[in-house]
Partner chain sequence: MREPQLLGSWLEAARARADAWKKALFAVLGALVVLNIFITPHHPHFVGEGLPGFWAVFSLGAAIAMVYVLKKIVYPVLARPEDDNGRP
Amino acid sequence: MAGLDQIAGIHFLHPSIGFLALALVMAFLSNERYMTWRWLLLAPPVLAIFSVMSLTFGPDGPRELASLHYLGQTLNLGRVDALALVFANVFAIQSLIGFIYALHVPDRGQHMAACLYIAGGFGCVFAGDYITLFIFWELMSIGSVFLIWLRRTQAATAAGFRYFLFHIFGGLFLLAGLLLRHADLGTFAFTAVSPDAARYYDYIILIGFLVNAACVPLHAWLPDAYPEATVTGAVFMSAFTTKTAVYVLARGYAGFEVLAIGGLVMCLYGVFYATIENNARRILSYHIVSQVGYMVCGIGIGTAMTLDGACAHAYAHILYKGLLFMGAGCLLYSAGTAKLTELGGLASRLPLVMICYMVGAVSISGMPLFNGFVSKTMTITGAAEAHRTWLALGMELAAVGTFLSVGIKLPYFAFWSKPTSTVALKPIPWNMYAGMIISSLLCLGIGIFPQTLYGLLPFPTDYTPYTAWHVLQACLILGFTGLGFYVMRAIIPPHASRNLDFDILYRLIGRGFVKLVSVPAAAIDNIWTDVYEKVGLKGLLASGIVTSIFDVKVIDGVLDGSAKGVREVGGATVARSQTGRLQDYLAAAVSIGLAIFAAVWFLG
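Now supply the structure block for this chain alone, in the form predicted alone.
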């Protein structure tokens, strides 16, 4: 790293470097030889894990380990502290799991998009200024949209465009806010904002962050796009976009009351829609909205315990949500569909998929011995200790809906609702099983040994998850939820339909905008047609007569004179200049242009 140190002030191996390098290398590889180069996919995640671990066990305290001077600004690429490391740690682990799960994919385009996407996530986590954050923020958008488009279906293409437009909208808010902030404060430094001192541009930036966090009502892009992504792309997307948004909210907007209330709305809204959905990946997408709501609510409350709870839940969520999307991806890959109405009876045919999925399901539901229990209860307990009783009760209520939809409804109708399954199944590659098994072991390991996670948290808190009350409370909630589903299982089957969300509002606005533009444009076009027929056509005929005279009297005369000059004066020289090669004419044009520039420079 000595060379980078001297050139750009980079004192550590930035995790993004390996992913960007691999994306560049893969541009020159071919899909036909993927069995040879696919093992390269594991190199950047391994390097990222090594880099993050070396930082974790390095010196304590905040450090700035990478900077770049460009256009009069200092870009801080390596702000390292406990908050950044907890997210970087799980990003590195999940990137390795994701690429193991994707080893069978021969499409280098998907892997290049994933590399750019992950590099953007790491860049945001270590960004110390808004310019660096914005650059990597947009890199994430570019990489992730191709993970949708590369599924190469009409639905994926349309969903990808909607996704990209929404993230352009959020990116413009972020850009406008950071420029207005710089105009007022004279700095691009990404620092915490006090709720009492927040200015209008801080709220503009906040809107940009909330788009990526899928905060209601800015969330419809997530359940619209994630189910249409590639099988492996959805696994990556479940981990990085919303959790990067959680990170920047924790970094800059802790203690904002609007986040506490908005987070609770996300918790309840997400589980409601997940309960009535039919597509497995759409159910899981709505639960991203709900689970991120716990994190946003904890950040909004702003105590040390709720902030730690938000970070711990983000860590746990990346692991179990990735596992759930891997399980749903296996169903889609093998059975060709993720719709519950078309599945059922698969427990005996895909037993390992069922087991691994259920590990993720009980983890997200907060069952004791799994990682969701040791993270979710910390946030809820922190809310109660901060005397935010209604917030705590709302999050407990959301936990009921989580277990009902993801822990019971989805697996019941996918694996057990029919006595047998006649769907033709495609064999699942070994690497997809390997990715799920690794995630399952991590979900269980962190649940049994919570200090492995708590030791990474940024704020000093004293929290013990395995108390008699916490365990009893979780078991009661899960038990009564399961009993309620058993009683109502005959009347709450999934329906083969799609439930429109706030996206119906966006679509109506879009159609209204098209009509608003097209109707006046059509009227203007009609008026122009009438004017042209009465006035323009006569003028065009008159101009045609004039140009004909000019052609005969002027152009032909010049050409005739040039021909005579070529024949009598410099025929050989002129002929040699007419080479017929475009590059010669471009070179001549550039030479003439440089001569004119030199003349203006010296004479001016």
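Since the structure above is the form predicted alone, I would like to see how the form predicted in complex with the partner chain looks, so please show that one next.
Partners and other molecules have been left off, which leaves just the chain.
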């Protein structure tokens, strides 16, 4: 058990272990007895919080706390430093909030998927080499795709496949890049790349990272898939995939100009689409693209202040975006739809949901007293102080768009616009409120006491968000954006539609491939089948009969006839296990893969 000592030693309990163990345990639990075992869901997040806290208060400086040998390589599973810890810290907190919010869901499949997904996120954050990163990166893709599929609608199945194919595409770039890098440098170590010394393989890896960061134009999987995920799954997904990508970009690619420009494009692209979108969860998805844009831009500028700003914003974003998805999830759960055209007039019937949503909305908009204010202004001020005035102005423009669409449009049309709604509302379970209230308090708490967040950042900072000018500027921007909404109130109402985005490209490619297979390839196959039936099959059948008789009577008969017996017993079982559904095969493949990895981990 050398592996276990290394991973779960007194110094370092890898937060992924609890989640992986719970996923394994849940395989043996039943949905019927869910009410008795559901409290177990809170154990891995609590363990993760303790683990990360103990590391945070441990000795300073980078540490390597866990490694194991696998495939002839040394995998570094426990690289711990300030950058990893700020992300691990908020991942641990958000995993607890997410599981509290999901505590009523009697579907172990969803919880297993969430566990694998979160384990993947922690694994990436503590990975010291590219192989470890790649393994956990793919685990995240697989866990998250089940959070989409398990909504069990036709749209979710289709969106899940598109999501998964696109992430495989990104993962292959990462794999190709890390192998080429190894061929050139002879190391898998995951270290920072200097913008001046970047080689072609560094850019290939960067493409893989940018897929997960939802960088325009590689972003379309996000607003395509997240609105189709389960109510509780979307809360997890809003936190981990893109922020893990932000972490690896901050770790490896700080100071790359392409990220500074790409980040600003993301900031603006996301808010533009959110302004004309109708589905509340799709509006929030576009705002993930936009908010991650701030982080990517800060990383691209690459000064200590903008890198701190990117990390602080990731921390704040995970909390308020989870809260916003929880609020929109409550609408979907209770009213049965997240489409703004079908909502409205709910404020007096769901006042707590409205208030919690608004805490998230003013946080993302950067209102003083809330966490978005202390992180967003840091990134923008950092950009301005690095003399990147146009980037700073672009981010301010995105801030106007953010308050316009998430801060005013979405809540106005969901909660207010129509007379008091009379639609039947499904009662919302207490735990969903609990998740939202905890998030709301954290958004407010960090906004009021920013030093709690600043103390975690990788670079020491003396940035003071609460100056008279910063507060006045934020109030001016929010107030006059509100006036803009009032002036344009006749034009802004949403319409029942979905807007064309880059996902149309890969839908067309997919459809083209199916056409190619079903028309020309199928025609060739038909001709070949005819020829084969008429010429080859008869001879083959005759020789097959002779071989079969020889096998059964001579070879198996000489032994003990067991092969014949096994075939008759196993045939039906094997046939039943072949469901023909790709989702089942994927689940089986990841289970076997994890079992092998666990065996190597603990026995190796």
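Small disclaimer: the values here were computed from a predicted structure and weren't measured. The term rigid core refers to the most C-alpha atoms you can superpose between the two forms while keeping them within 1.5 Å. Numbering follows the first chain given and starts at 1.
- Core-superposed comparison between these two forms: the CA of G455 stays below a 2 Å shift.
- Comparing the forms between these two forms on their rigid core, the Cα displacement of L483 stays under 2 Å.
- Remark: with the core as the superposition reference, the CA shift of A522 between these two forms reaches 2 Å or more.
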